[in-house]
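Just one chain is shown here, as structure tokens, and it is the form predicted on its own.
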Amino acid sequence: MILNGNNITKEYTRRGETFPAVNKADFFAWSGDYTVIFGESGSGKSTLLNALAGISAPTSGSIEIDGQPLYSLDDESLSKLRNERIGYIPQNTACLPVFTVTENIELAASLYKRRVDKDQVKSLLKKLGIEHLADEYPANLSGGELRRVSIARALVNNPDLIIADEPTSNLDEDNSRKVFSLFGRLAKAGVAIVVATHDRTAFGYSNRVYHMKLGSLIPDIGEYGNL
């Protein structure tokens, strides 16, 4: 599976002035790639990830998955593709309060009437260190626990592509390493991993690192990653 973005630009208008949050970015990820994007808050990382995940169309440029232009799809087809092939981990950790942890994780699959692998859910909960919270409700969880629920929810469908926006915020060092190590094992199994993060723990697991600055995406050939 290949994710390919060319000349991606996303513009916003504020007080009558237009500015690019993402400026002519080129990006690609092959199956098995583990890509880290780092940069200051406001540099455009989240905006870029939202475009790559099929959530927010760029103002100009193109994004393709396996040669399929992402934004040529209608809303229903795009939603189905995201559900089946993309595991997206947003910065927020929103869970539906009326459902348990397990029910929240299973929800995305059930929306498309797909069979939920109960053993897969249990395995993810264990790998993320929250198996004891399976039957708890979101109101009883800490921020870090909710973060790990959102990660499990993104991984449960065995996606081809994982796009994660600050996935280890609210996590301590030990749990951050668990998350990045889990991503590393998935990359070795052929999943394409794209992570935007401030957490330098991620760099040691990646094979490609980009620096995002003022909307521009720059391949990093410095001390980070294994380029």
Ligand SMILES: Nc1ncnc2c1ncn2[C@@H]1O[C@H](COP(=O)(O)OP(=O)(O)OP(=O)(O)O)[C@@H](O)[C@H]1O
Contents of the next structure:
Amino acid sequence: MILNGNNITKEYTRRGETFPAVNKADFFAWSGDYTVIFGESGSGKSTLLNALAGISAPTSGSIEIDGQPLYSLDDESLSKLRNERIGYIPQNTACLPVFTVTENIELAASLYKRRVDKDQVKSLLKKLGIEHLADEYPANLSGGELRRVSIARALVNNPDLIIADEPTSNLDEDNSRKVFSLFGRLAKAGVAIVVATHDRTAFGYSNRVYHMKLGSLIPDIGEYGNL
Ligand SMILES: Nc1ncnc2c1ncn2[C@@H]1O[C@H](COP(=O)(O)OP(=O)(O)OP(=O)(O)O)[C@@H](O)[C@H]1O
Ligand SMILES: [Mg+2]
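Condition change, the form predicted on its own to the form predicted together with this ligand:
Starting with the chain above, the whole complex follows.
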């Protein structure tokens, strides 16, 4: 799997003024890469991740997965590709309130596939330390528990690209480490991981670091200089 983004710019207009939330960013990730994007609030991380995940088309520039330009696909093909290949963990956890934890996770798997692997769902919940909440409803879960449900939901289809927007924002250090090391194991198994985060715990696990500043994506060659 190769994710290749070139010259990505995403402009927003606010009160009549247009500004680039992401400004000419180049980004690539191979199978097995574990990339962390660090940047202050408002620097454009979520905007970039949404573009890379096929959720929101950039104003200009290209994003390709294995040579396939994402935004030249029609809506249905793009959602199928996203469902099958991309595990996206949004910054704001959104679970459907009328379904249990397990059902919320199974939904993602059943969208395009007929069979849901119940054992896999259980094992994901266990790895994330929320197996005891399998039959609870989202309203009865804490923020950090909900966060872990959305992580399980992103992993259930065995994606070959995981795009995670502050996946540990509501988690304590112990649980953050669990998540980052789970991503590490997946990267070793060949999954490409892209994480935007404020959580410095992530640095110990990744093999590539970028900084995002005012919409510009800058490869890290300093303290964590591992490019
Ligand atoms: N739909 C929108 N319309 C207009 N401006 C937007 C929109 N979404 C985001 N922005 C602006 O674009 C910039 C980048 O936002 P973005 O959400 O990508 O930042 P971020 O780095 O993810 O921040 P955080 O760490 O707080 O999540 C910010 O200035 C934000 O206010
Ligand atoms: Mg964000």
